[in-house]
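Next up: just one chain, as structure tokens, the form predicted on its own.
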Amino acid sequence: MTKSMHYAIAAIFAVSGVAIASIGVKPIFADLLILSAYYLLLAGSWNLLAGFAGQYSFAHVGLAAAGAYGTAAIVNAFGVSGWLAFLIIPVFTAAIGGLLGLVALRVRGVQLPLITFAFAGAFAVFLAAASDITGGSMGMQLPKLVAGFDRSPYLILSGLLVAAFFVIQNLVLDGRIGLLMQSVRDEEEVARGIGVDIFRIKVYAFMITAGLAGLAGAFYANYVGVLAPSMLSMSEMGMVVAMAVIGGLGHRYGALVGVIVIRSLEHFVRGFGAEYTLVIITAVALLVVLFFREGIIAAVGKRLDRSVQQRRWASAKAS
């Protein structure tokens, strides 16, 4: 796929948000699409970090929560519009991501996932314990970005944010930093040997993806209007990882496919028992890992390539 096609896909999402808002959909489907955009930003940013830079961090839901609670704090403390958070919060979470990148330089193997998981867990404990600041388990409220019950502005915003994510992803992966991230992922010692600045690349990878996670959190806060520590639950982080893995870790559109699969499952499973949602998603993730280790996109791509080769062989044989 050419660079222009990748940017065309981003433009399609921007136009789709406007088109869906103009046509109008039922509130339940609007909610499904809007929250799917949140998960795409989150799973896509994690895929960019783990799939392309090889840094397996479990702090992403914590960064999204920091973005969401930071948005609420700005809006409630200063009485400003939630729109301002879309500018401030990504910078704030990118700074936190830079600190996590410094941690990544000092640890190896399983230590990074454990440390970042501890960060998310400690933040969840703080949010629940500091009830006088965060509202604890009762939740922290903030005014919605757009007053009323009309979801059309959020559908438009969803399309624009998803489009912005793909543009940023394209700029990163098509540029020098994307190549260096993948060299660090594939063989860090070799990359260091040929002069790649490992320090800078890891910090950049964490900052870019943390900024995107914070943007997701700001969007979530401005849409739902009530925040709770459950944002940082293990099931949420598991959901984000599953979305990237099911679609295809290290593929540009892996998170997109994963979000479509899992969010569709969630929607249909609710019809006969929401308590089975996590079980079914876990089963699907296991099946994909066992039979399509590189994800759905790679599996479909290989099958299409095999079909094309068989047709060519049959055509050559017939002639």
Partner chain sequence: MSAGADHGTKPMMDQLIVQSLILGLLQGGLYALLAVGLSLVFGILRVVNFAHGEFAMLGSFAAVFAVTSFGMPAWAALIAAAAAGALVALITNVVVLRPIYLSRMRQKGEYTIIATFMLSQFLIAATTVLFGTTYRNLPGLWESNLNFFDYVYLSGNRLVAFSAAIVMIGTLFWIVYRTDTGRAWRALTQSPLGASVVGIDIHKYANYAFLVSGAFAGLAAGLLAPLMFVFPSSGVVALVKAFIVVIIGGMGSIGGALAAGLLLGVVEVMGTIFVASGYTDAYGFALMIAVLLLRPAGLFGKMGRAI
The other form holds:
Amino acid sequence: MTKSMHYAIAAIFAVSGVAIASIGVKPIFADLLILSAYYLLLAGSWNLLAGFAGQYSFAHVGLAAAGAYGTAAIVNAFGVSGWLAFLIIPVFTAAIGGLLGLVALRVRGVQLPLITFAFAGAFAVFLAAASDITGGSMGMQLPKLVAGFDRSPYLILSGLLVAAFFVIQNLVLDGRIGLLMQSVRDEEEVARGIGVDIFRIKVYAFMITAGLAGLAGAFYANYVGVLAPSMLSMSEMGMVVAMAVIGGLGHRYGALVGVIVIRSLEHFVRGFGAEYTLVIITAVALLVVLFFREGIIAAVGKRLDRSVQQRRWASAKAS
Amino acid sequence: MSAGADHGTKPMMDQLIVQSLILGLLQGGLYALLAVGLSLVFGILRVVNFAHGEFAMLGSFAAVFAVTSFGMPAWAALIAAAAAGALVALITNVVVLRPIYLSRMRQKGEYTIIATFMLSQFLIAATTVLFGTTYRNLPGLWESNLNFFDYVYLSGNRLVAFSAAIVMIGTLFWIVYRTDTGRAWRALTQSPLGASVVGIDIHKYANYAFLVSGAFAGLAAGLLAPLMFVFPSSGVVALVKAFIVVIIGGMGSIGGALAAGLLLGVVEVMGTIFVASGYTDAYGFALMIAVLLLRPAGLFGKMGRAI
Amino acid sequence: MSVPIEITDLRVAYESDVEILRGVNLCAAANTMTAIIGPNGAGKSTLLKGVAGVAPVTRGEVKLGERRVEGLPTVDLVKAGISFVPQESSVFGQMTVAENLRLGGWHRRSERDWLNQRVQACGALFESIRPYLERKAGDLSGGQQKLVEIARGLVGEPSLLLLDEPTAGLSPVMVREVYRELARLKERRSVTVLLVEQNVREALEVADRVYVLAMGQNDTEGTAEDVSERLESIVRNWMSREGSGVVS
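Mind pulling up the form predicted together with its partner chain next to the form predicted on its own we just looked at?
Entire complex below, previous chain first.
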């Protein structure tokens, strides 16, 4: 695909958000779409961090939670408008992400997933225990961004956020930093040897993706209005990883495909109850991980290639 | 402040410290038992097993059902826990991990993390569907409260659990340093290439390592069950503890896991009693960060290479 | 007891499906010493790794005596009598030299007396490590570690010994020790040896036959005397190829 096509895809999302909002959909679909945007931001930025930069962090949902609680905190404490949070919070979480990046620089290879996993665990404990600030497991409330029950502003916002995500992703991947990120992922020592500034690249990768996670968190807080520590339970992180992996880790539209697959799956099997939904989704994700290691996009692509080749063969024989 | 009051509080303080030190060590023994298998498997295969917590969780469920459904005695329940953990671990290695490290893909280490993480999510979800989210309890082996020197209070269950943990880790040390299996493990840990050229069967000894790893995790969970609760996502907390222990103790080090486990137990209990309760699980994280900043390879990093 | 080895059209490719070894043929009679030489990237090490089961063989045959052995797991290859001493470090650093040697006889570990005697014998092969049998292998110098690996490779009384640049990075004294042992092995005629070497002259002195590889394929071959005589033109040939911009 050409560069302009990648931007066209971003534009399509921006337009379709407005279109869907103006046509109007059932509230249940609106909810599905709006929260899918949240997941796309998370899974997409995690894909950028893990799939492209090779930094497997399990603190990503934790960063979104930090963004969400941060939003609630500034709205409640300083009376700032929720809209302003979309600007402030990404900067705040990017700073936390930068710190994680510094940690990632100190450790080798597999230690990073362990440390970030422990960080997420400790952060969840902290949110639940610091109940005087966070409301503990009872939750933390904040006023709605738009009064009333009309979901159309959120639908428009969802489209814009997804578009913004793809624009940022395009800028990163098509720019120098994207190439350097991938060189760090593939051959860190070689990259260091040829003078790639590993320090900057890692910190940037963490900051950019953490900023996106914070954006997702701010959106979530403003939309849902009640925050509970369950927001950063490991099963949420599992969802995000599953989405990125199902589509294809390290593929530009991997997270998009993953979000579509999992969210539709969630929608269609929801009748069985939440527990069964989770079993089905995790089972599908596990099967993809075991049998289609490069994800659905690559698997379908290979099959298409093969059938195209076969057709060429057939036509060559016929002529 | 009167001299009398001072006399009164100081021994009290000492007693509290002794009591919490003992409690912490007892708890820490179980953390070590939980983490040591994770460390063993990492040393041999360079695989961080994110499903390790679920070996423990399934072990504790096996113990509960052994007692409640089959009416087995408490000691038999522990054997059931170890057996269940070992079985799940073996299946994990053969079905999930072996195809990955036999493949020619890049970034195998990272991919095993993704695969075991997804497996862990699936096991939690499946257990939830099968058994529900009820918090279950398990009777211990020695249901009595003991009292030493008038001021040290301990439950018998804790003492049993700690002793069992120490015996098991001792046994593991014996296996590692005195048997052919241990020699093969050490060889694989120190040089995978060397192990391969002298003809050590990595699949066989990886299976053994997973059996031990799962059995220890299951047993640890079975021993912890009378002190805590049994529920499907209990493995997540267990995994966080185990990660903290292996990072502090050095990845791949058994001695390091033992020392770090005990340290973690003491720090948690001390923090809970002397700083603030409710944050128990966060003290370990703080300890881990401190260790990482001071000694990134872990407190026992050098020993780490020896298993 | 030793065996002939016959390699036919051996191909090796790693993850990217780019063949590093592109069809190599090699024949060595039992109890002979064959040197394999060639420029960097010729596939010499990969050839040994393919035979030893450490690198993935994608096509071709390796016959050890009458037995096809390509693609077998290393465990079975070691049992079949193949011993591989790789170029990369492979000592068990936290174990003593004696423990390292003992692991060299892993596949026959139940034969205690035989193993003890082999460990003693192989521990005495090289003066530079003889005094240090109870030291941790990781505490020895790089050269000494290499000698430990070579000795470890001999403990199991292999019928086919694969040595990948055994003298790379060794001090002159140790290089002499290695070649003295190779000469001894040749004299005793008890093992077939494939020796990959950068030190072409030393290798030619001990070898019976020489194979020259270039760019993953056979370049030329002959008796040691024959290749010695033609050496200059062979090397000039490498140079011209590298000069021609062909990436090796």
